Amino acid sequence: MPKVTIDDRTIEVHAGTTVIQAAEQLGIFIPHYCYHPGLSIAGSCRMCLVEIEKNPKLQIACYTMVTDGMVVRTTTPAVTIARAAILEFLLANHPLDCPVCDQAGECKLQEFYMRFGRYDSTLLEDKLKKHKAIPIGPHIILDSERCILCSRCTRFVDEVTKTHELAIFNRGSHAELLPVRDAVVDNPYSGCLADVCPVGALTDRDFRFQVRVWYLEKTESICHGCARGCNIEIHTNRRRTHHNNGRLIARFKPRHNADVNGYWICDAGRYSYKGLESDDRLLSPAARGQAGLSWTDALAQVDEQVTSAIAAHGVGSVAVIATPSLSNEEIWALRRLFREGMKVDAIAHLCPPDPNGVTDDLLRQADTFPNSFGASVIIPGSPPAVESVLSSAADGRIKTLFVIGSGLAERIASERLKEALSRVELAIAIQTHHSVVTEAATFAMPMTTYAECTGTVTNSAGRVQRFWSAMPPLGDSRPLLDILADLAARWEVPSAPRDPQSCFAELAGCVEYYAGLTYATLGSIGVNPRQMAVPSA
């Protein structure tokens, strides 16, 4: 393996590292544009020379493969000068809109203007005028006289989604990003555009001139969308609450994990945010005929008529759907209410699969519950399927159903399910949105999202990922572990700690699948146990 000693300090790297890659390693930051891990490698903007000793010129560090014994500079005169001379020339035609531009905050011009330029302009001639304000797709939006050609944007369309919608045309100063053709860019992945852009050229049509950047506070997260578990940030504006149209949660952004999803997000995944502050929250407990119930009073009525259920017709009348949206914690939170507590042997968790669901090369699942694996991990055995259990509940033979977690509607014909809930004696809801369930059920009790609550999930290769609260509960709406031990303590069974790392600990020590693993280890990334060394006999 090659060592190669950068700005004084020496490093070992396997064969094939460029000099940007080792830097990074150093913990160095060269400047760059072009340069992106995810794509592959154009060497067009210049911004990453740095000097190579016994080299005559500077050399581009995103090109330059380590060599044994190379003795590389990052900061000396020469590179200092040709840094600036670099972002001189990039900005020749930019038009310097920095105050209306969407990009502010998060613009790499300006940021490496500011370490790197602080330039005299040497420039008299007028800038060239460019096409302004292009809707070049549904989500994205393109600003020709901003962009500095680096051609990220044209790599991913051609390396990364392969739709070839975009390509550069003129030479010189003319040269500029266009569609080809008139082209439409709506390919499934098209808001990681905006991403890959490092200037003001290509921004989100969804999130432009909602809230500044710097408004906004990031949260670790993993995308509910479907059974990958993109791992992405929760961006929430809570400083400036006014813009945004009000709401906290501004966008989604991907979060690079190697093992899952690289740098991207589809864009399915990526606006679902829309839909944990949409108008259909379900926001405070209601009975059927009775809204606006308090907890106090909803918790006593659904304790009350519980136990007068199960009292005249026994347990074997109780059945309970968990849909695959909850987290692991809520699962087994729920195995321990139901199946250890009150003894409920039908838990149903396994859903028809969603109409809408793809799967693709790149990322998308057919699988839209991002549970699913977890799911079937916690709750062992044969259990029944949930069309199954409606079965039974429409044929009379279940007296009391509760229903818990979303995603029924989206797979489930709505008169079936109405069909269904109508004829059992009580039907308790506990869901996030209005919908055929809530409507149809004795009581419905509002949860938390994902996004307000903490937790883990397990994802369909089988690795355990955290999420983090990005917000407060809205409304009356609380999280389904409260829910669940409230009602533990009213029928005086045991039930999961509250606290979401308690109930893990509580899991991993219960469940093999889970054993030995912790919030600590679990980290940022996640852990898949299958692919944990296994210790030598």
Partner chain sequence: MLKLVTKNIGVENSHTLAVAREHGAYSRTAKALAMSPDDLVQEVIQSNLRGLGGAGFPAGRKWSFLPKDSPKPRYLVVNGDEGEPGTCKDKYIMIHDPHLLLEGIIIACWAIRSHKAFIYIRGEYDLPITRMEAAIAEAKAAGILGEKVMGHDFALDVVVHRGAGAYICGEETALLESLEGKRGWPRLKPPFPAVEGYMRCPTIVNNVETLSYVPFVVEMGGPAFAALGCERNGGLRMHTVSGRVNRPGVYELPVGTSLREIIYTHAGGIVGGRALKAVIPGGSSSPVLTADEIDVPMDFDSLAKIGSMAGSAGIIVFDETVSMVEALQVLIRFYAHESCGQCTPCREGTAWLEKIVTRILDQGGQPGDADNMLRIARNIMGNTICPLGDAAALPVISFVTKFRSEFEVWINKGRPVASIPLRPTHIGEPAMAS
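May I ask for the structure of the form predicted in complex with its partner chain now, the form predicted alone having been displayed?
All you get below is the one chain by itself.
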């Protein structure tokens, strides 16, 4: 393995490592624009020029492979001058419209000028005019004047999505990024273009002008849009609550995880954040014909009616539908309460497929539940399918039915759901959103979404990954772990801990698949207990 010395510090790296990667391993930052670890090397921005001993000219760190004994310097006068020169060139035709540019605050031109530029302008010439504010697709808007022609976006549509909608036209300083002919940038990953663009040329139509990025807080999370479990950041705006249409969540951004999603997320996942604060969120407990119930009343009534139903029909008349939208902890707490506490046998989690699910060869998976794997591991035995439970309910064989977790309304015809829920004597829905389920249920209780609580999900490959609470519970919604613990207390059966971490510890102690795992070992990018290599995205 070759050894390289960068700024007087030596490191041994794998053969084939580039100088920029070796520097990163040493914690030495080499500024760059066209280099993106998820894309091929372009070597065109020339921002990463460094001095390498025995080379008369500066070399680009993104393309130069480390050789044994190589000595690299990144802070010499020649490098400093070159970096400032590249910035000066990049800004020569840049409109410098930072005050009205949505990229401001996360723009690499701003950032690198302040770190590596800081020259006095000698530019007396007029700047070139190019196309501005072209909506090139449903999610992306293009400002060619701000473009620095780093070609990250064209490489993204060529190499990652292979949709080829963008290209660079014309030559010299007139070179310009534009859509190819009449191409519309509507590929299912187009939102990533705003992520790969290091400047304000490609911005997200959904996010732009909603809130300045420096007001945002970031929370690590897992996209719950499908069974892939892409690692994301949830960006929330608590400091300017009058911005962003009063919503807390401003956007999702992909978070790098080489084993799951690489650097990308799909558009469906990216914009799924809107559902987390949508108008149809269930915000307070309700009983049929009795809106705005207090939690105390709701729990007392549910307690009383469930208890008398069991007394009248026996526990065999009780069934639970728990969709795999729930976290491992929530499913574990369900199992503890209903299976081990109440001795309910029928806990169904196997739902029919989502007709809107799509599988592609990049990230998206047809199973649009985040935790089907976890549910099947945590609920032991061979549980009944959700559809057969609904049939039993419609037949009158089930008298009490719990429906916990979202996703049924998308998969099962609403007439069938309505029929099943109205035939049972007692239907209790614990849900995040209003739906046909909450409408038809005897009781509806609001639970938090995954953005409002912490927990873990297990993706289709078996990888266990954590998500963190990014915002307080909306309305009167409560974490499911608390709701179940309250019911357990009323029914005087043991419950799982209310605290997700302890709950996970209990799960890991009881379910073989999670044995040995803790929140600490999961870290921020999760662990796959099967130790199975998952094809990286």
